[in-house]
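There is one chain below, alone, in structure tokens, taken in the form predicted on its own.
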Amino acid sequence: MTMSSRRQFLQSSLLATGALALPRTMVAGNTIANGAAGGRVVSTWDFGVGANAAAWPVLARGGSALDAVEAGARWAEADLCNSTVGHCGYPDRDGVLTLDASIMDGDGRCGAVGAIEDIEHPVSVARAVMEKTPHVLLVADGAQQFAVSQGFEKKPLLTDDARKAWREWLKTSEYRPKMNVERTGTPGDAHDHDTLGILSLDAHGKLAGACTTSGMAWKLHGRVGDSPIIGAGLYADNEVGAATASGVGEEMIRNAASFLVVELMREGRSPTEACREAIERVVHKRPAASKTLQVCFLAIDKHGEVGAYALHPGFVYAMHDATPGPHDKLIAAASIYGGNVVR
């Protein structure tokens, strides 16, 4: 998508800033936000529109939130060509592409893989970890070995474009993660930290979430971010809600951030309030670092109310549900630090 077409897409799709708080109605014994009665799916960033489109048919036919988020994440891993997610991801500083993913059901079951190589769908491997092992997280060679044992195909994923970008980066070998900006294809820009986080509420009132990413470009070999860490990049609880994170993963890990968002909702905060308070926690703990690093949260509660917040401007999320009118909605999140949304 060109810069001009992306700008037009954002301008035509942008519906609100901050929370999407809708009137509520009783559905099948659960209080669900109007429009979310048939399910709702939300995803991080503008490419979340495509992930939601892959997830929605599952919800539309009465399927589970867990199946929906896996379908959305699989789309991002295979059909999206983005330098921070899936097969088009940028490699580490050794030129090796490693992928991280997690999946969590609102009943507490969860699975994850970290630093896995040459497996196209890490989110599905994460689900296999959840359903077929007594563990939550498998990493590196062990994760790949398990994936192959479960019938996943092993194949090289590093693209020619990603290899070219890595070789260009080697000329300076400068590692400086930057905040989300227009995706220009320039090594070292926002490609460093855009994660696909996807959350869903199904027609039965059940929640689930998934994360998938290739992590920061040019990271140290073996680095694992927040996406496969349950409670950091993802958390879901049917009794409360679900949350996911994007940005510099080390900050999410330091604050058990997604778990924190859900616990704040448990205490009565709205999804937006919970996301903002979690961001404020990051700022309080590391005020100097917070000026240069991006941190973003997206949350949905058990009623279907959605909220998001970011440290700096630029974070958008996508939503899809059965509300009359356009089903695909792209929404700009409010941020702690002011400024214009970068497009």
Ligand code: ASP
Contents of the next structure:
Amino acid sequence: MTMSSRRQFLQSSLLATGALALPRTMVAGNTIANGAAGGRVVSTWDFGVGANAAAWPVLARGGSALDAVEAGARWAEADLCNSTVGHCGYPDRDGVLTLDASIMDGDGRCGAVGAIEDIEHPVSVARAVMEKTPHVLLVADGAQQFAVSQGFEKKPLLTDDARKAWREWLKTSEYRPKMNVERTGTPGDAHDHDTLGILSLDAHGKLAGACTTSGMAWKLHGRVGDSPIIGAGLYADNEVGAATASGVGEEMIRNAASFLVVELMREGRSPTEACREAIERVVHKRPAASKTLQVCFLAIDKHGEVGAYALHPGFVYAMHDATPGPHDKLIAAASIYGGNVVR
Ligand code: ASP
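Now show me the form predicted in complex with the named molecule; what you just gave was the form predicted on its own.
After this comes the whole thing, all chains and molecules, with the earlier chain placed first.
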């Protein structure tokens, strides 16, 4: 898919604005949320529709949530050409594309890679870290060496489009992350950060999640965001639920945010309430900064109820389960600032 395909992809998806209340009414009185008995997968952003479509067949044949989220993340890394995830991602300020990814299941098994170069499927390397090493996180050269030792091919990933965008950026060299960019179709409207965060509950009642991203475009070389930090960009616990994040990752790391969302659900908050409270924590810590940057959370509990919340309007997520389609509807999350505040 080309960069403009992401736009077309979004345009062909139906935006279900104000649909936030749906997951909550779906669970009323049920142990398993309506439609979630055969499993459910949810993913961040418009490209979450495609990731869910890649993950769903795994769940539909009775496969594990872990396999499902890996399949969804791999789709986003390779098949979707997108300026913020995988091989079409924008590089750092030195023109180097570095990728971050993590994977975790609800039993507490997890693996991650940070700032890995020239490897197309960081989420699968993260899974190999989880399954084949005594460690959780490998970074940079070490992560790449490990990937090659496991049979992953090393190949240059930076696309011509991304190189062109970097050369353009060099003219000002300003690090000013954009928030909820309008999709106008002009070259300057490309997103400079977003993550595929994918969460799944399988038919056996097990949870898993994965994150994959090229991080913040024009970041300092060596910068690692929240996505490969377990507890910041991703957390899962079969006893409670799972959470993931997108937006400026430094805020998630400061607040151990995905862990916070899961712990708030453990205390009895619904997924939406937990996400909202975590967003409020971000605002409380840095009120001025929170007005200029985007932070978004997506969560699913052990019953399959789903919720989300963002700092600013514009965050959407996709959901896929056994309910008859269409499954290309995007659900708009409520936000603390501006517009669609739902409480
Ligand atoms: N959280 C990612 C990072 O900071 C970027 C994003 O999801 O917008 O690397």
